[in-house]
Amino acid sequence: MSQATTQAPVSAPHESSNRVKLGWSNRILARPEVGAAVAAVLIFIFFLVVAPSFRSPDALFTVLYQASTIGIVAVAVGLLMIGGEFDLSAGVIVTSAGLFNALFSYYLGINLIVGAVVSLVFCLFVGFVNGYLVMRTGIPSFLITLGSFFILQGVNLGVTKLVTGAVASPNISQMDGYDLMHTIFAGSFRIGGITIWNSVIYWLLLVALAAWVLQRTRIGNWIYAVGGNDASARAVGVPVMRVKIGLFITVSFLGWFVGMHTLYRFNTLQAGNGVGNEFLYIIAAVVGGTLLTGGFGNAIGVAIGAFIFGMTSLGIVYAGWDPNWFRAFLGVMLVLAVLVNLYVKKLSTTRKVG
């Protein structure tokens, strides 16, 4: 008896240290970017074994570099999809964007900056149309966008082609105003021999602000909510018709900003470019952890899938293999993140503690 009553003290506060510990490491597993961030991880290294110049700090700003043009409209497809909804004219209308203040600018011989404005404008009313006929018609939104998404490019040949008689914008780079947008939208700076483009920077601060709203104010409260059960959400007081609408009109704004950032940053752009974009986009979320239900995932993780897609396609290069492998390549990766990511969210939630 006398021993049993001293063992009991020790082994107590044991099991009690392991409950933490293991519950501390429950919470890490069950975040959505885990999964992704080890495929990062993995993906990271097997280049860095099979490319050589991968190795160089050059080479990883060039990954970011890639990255944030897929990242930077993925932050808000990200969010969308937690609202529980998907846009497929995302990537398209990051070239209606260009094309837009490319042409109405030139052709009316209109400052570039006034007609980056006009082409904003369009942009958001674009989101608008597709938020608003979601929430008034009860159609799918993969079905609302997938019209817009072929309205827009058949818009974009057909208009580029009726005005240029090619299918590309005119060079708008002697025209008044390419100065000062091309340093805001397509700038760069060196630092120790390194070119860090602007768009980087604006995605992580995108990033940034996009996990801000998520983990820290009202409104990411309600974008989980909606995401979760619209039906539920409205139940309780949150404003679904203007939180889901506004998610859509978020995705537009960001795919025109890409969309001037491609414009000044090649001084033209072909009709036909973005198409698949969309898809790239939503991947990339899936990737980080977003569940295609919605009301999971965050934007770190969507942050996470971008990389992991920067890394991918400039991997091939630099590791010197055929490029038109790019696809193949990229879907496996894609896949082993995916498994990857679904096998660390199960192991969080089957872990017995104690």
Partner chain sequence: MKLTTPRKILGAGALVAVFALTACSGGGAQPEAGGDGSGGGGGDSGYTFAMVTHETPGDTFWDKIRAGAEQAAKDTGAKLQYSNDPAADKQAQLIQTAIDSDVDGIATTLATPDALASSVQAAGEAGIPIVGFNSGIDQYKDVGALMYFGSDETLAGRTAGERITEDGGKHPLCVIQAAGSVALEARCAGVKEGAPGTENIQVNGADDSAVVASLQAKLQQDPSIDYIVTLGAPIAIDALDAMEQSGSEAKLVTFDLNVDAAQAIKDGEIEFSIDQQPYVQGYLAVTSLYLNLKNGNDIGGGQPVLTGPSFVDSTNIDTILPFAENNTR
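Throughout, rigid core stands for the largest set of C-alpha atoms superposing within 1.5 Å between the two forms. Nothing here was measured: the structure is a model prediction, and the numbers come from that model. Residue numbers count along the first chain shown, from 1. What changes on going to the form predicted in complex with its partner chain:
- After superposing the rigid core, the Cα of P57 is displaced by less than 2 Å between the two forms.
Could I see the form predicted in complex with its partner chain next, after the form predicted alone?
No partner chains or extra molecules come along with it, only the chain itself.
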């Protein structure tokens, strides 16, 4: 939608005059997140019916927690995909961020807060390098970030082994600065007997922020523009390089954020962790209506995608089904979600024509 707005001056200056007027129902149906929302409601009702223990508020907040740990990074990955790029290093950088903080602070005897800041600088640097290399070399981001994925995975293992003599970070819970960092990143509070994790609140805030940036700001328009067609975006004066590098940096920033949560929640990290999560982020974005080709999608859709993932992966547990089928159930749910998504989108386009 916004993509059409930015491209308008290039392709069809007078398009606005003969634009098809859409009724409110069609306008809602044309939004990227509607299909995902319909799928989410269907899956939610499904699990309410088949899994009695899914019906408690406790269960809902466990699902929300699971969704937030995927959803926070997925927001950034979604923005990046709308901007037309991928980041396969998004899963391991979460582990890198936590390991960096733990090892740096532990072995230099430095306050954890300082370690977290240095870790942040490191992560932002990785994001910058990803973006810079993609833009400068023209090599697809899929390949560049596949490279950084392997580098980070190897460095995580290699450095951890070198520094600690083992392949897990030391337990940091006795160090200076732990209490504050734990409260900020891995804190939780209780309302009426239900535990609510900070990460859920952060997730919802970040989604709101990302949605606002995408829909209401110039940067949002730029993101749609570079994802739709970066040559024409460049032609109308969008700073393509800065936008895309910024998006990569956003991914590694939120990766760092979740890394902090993981470290301060569990106090120690295994160096091999995080591998495979990059696909979960991409799946959340795609289920939420983001196009793999870029230029289309929104933040709320990505959030719903993460929620569907959390709901499905835990709903299977709540339903008490045979664990050997776990992945199969998950796959079926995800494909169904995408199909519902597609169907709703088709519904909206046919109505538009007729």
